[in-house]
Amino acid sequence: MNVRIVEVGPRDGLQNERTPIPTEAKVAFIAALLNAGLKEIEATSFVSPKWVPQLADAAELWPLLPPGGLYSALVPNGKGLDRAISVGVSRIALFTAASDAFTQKNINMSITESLGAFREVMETFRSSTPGGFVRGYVSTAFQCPYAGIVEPSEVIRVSSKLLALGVDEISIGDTIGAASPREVRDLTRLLLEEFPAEKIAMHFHDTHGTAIANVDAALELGITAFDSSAAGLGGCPYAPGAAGNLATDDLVYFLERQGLKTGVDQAKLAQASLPILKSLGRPVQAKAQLAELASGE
């Protein structure tokens, strides 16, 4: 079995970071990100500048990445969507939740606008770009910061509602990272009751350190999408507390030894989020990733 990586390290990895990070050096990070064997990279957010300004050199990075990759880009709205498609993005990500809360405090819309909006993205994006790729990320999938637990039954309707929109893919998020194996189980078999396999990614963080437990629970019932960030980097910024993302170190390392195959090259990727863990000042913190540069020492 081959399972699918997608890399979120240069969007969601970065978004909420504010030491600057120079263009030249997300472009060396995403091309060592593709050199270790990750090919389905989001690159960067269309977002608007002031909300997110790590992300304001998005027009002036899409030109400059290495060939090869299945690069996307995370598309808020009709404004983004311009911005994106005059640099030629060919697969977009758009975004909401399952949480009303959530969605305010973020785009500040309601899940019901935010798909009025997503519509009106979707006809543009489409007749612009035949045969570009759309995902749709569900957030808070199992448990909203503002709201507490959220019934399986809205993540099911909003799934229903962004497929029927035309996305290719949606990627369930356990955005907070409190999510349990028996919670992943019981959302994915409704989910599975509902859709192909195909159509699912699954998008966790580690604040419980469960994500691993997560991924697997989610393999068992064949789910072979999976959302990840090289070192763990990225967080959050609407929900406290939310630790990084999985690390696509982990997450490589374990699903090679359970025989599975990823075409990643673990020694590469630990060295790939080097130069920009060393920019922001942080440490090596992924257990796959400080295990493997321990063994190359």
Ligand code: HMG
Second form
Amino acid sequence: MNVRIVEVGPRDGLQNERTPIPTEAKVAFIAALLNAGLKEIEATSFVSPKWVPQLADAAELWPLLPPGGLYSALVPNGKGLDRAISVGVSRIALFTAASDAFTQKNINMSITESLGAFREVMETFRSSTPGGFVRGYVSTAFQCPYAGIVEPSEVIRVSSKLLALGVDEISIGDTIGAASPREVRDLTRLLLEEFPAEKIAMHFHDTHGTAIANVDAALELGITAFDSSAAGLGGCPYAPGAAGNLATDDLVYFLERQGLKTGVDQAKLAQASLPILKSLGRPVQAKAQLAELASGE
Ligand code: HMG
Ligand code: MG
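Next up, the form predicted in complex with this ligand, please; the one we just looked at was the form predicted alone.
Below is the whole assembly, all chains and molecules, this chain first.
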């Protein structure tokens, strides 16, 4: 069985980093990820540069992306869509949440307002970009940094609204990495009662070290698309306490050892994030990356 990995390192991994990374270094990072076998790569965000300065170069980055990847970018509103369309983005990701407190802090809108904005974005995108792909994120699907435990019924409600708007898939976000496998199992069962597995991706952060166990829980129920970030970089600037994403290195190791095919070369992947880690002054922390690098010494 094949599993889809959506590499979010260049976007989720970098958005929270204060040290400005030059556009060319981002392009080199993305090229190395592609060369390691990752095909779906969330490359940047067309959000307000005041809110996320690190990704202010989205429009400059886009034309420099190496051929061969399926690149996507976050789009929060009509202005972001216009910027994205002007450089030829054909895969966009809209993002809202299952907690109003979070959407307010993250995009300065309520959930309802965000869905209203997305309706217009979808219409413009579909008419301007035939064959385009749209992902809809549902953040804080388990816990919200501002409002605590989130009801699964709210996740189902927001997911239904996004799918009714015509998004091609939803990505269920454990934004602050607080979920346990039991909670993932419970929510996944509810999601699968409503939507086909092919429409659902899971997006785990690894704050408490439960991300791989959460992947396993979702996999057993039939989910086959997972988001992760090379070296486990990441976090949301508007979600205090959110540590890095599940490391792609750990995810690839786990999936391959479970007999699933990822198409990713673990050794090339371990190397791919080293220059960015160096620029950020961060040590290698992902366990599978550490082990891979040690095995090559
Ligand atoms: P706002 O301040 O309410 O927006 O922000 P506004 O419409 O009032 O505009 C304010 C200024 O921003 C204006 O400029 C606009 O032109 C400009 P000024 O007149 O002051 O010079 N502006 C823009 N500029 C460029 N691109 C745009 C854009 N929009 C407005 N798209 C807004 C509202 C949505 C823009 C803002 O809140 C925002 O950009 N938020 C993004 C925050 C973000 O990126 N968060 C991280 C991603 S979500 C995440 O990490 C979770 C995820 O990983 C899943 C998970 O883990 O759960 C996906
Ligand atoms: Mg995230």
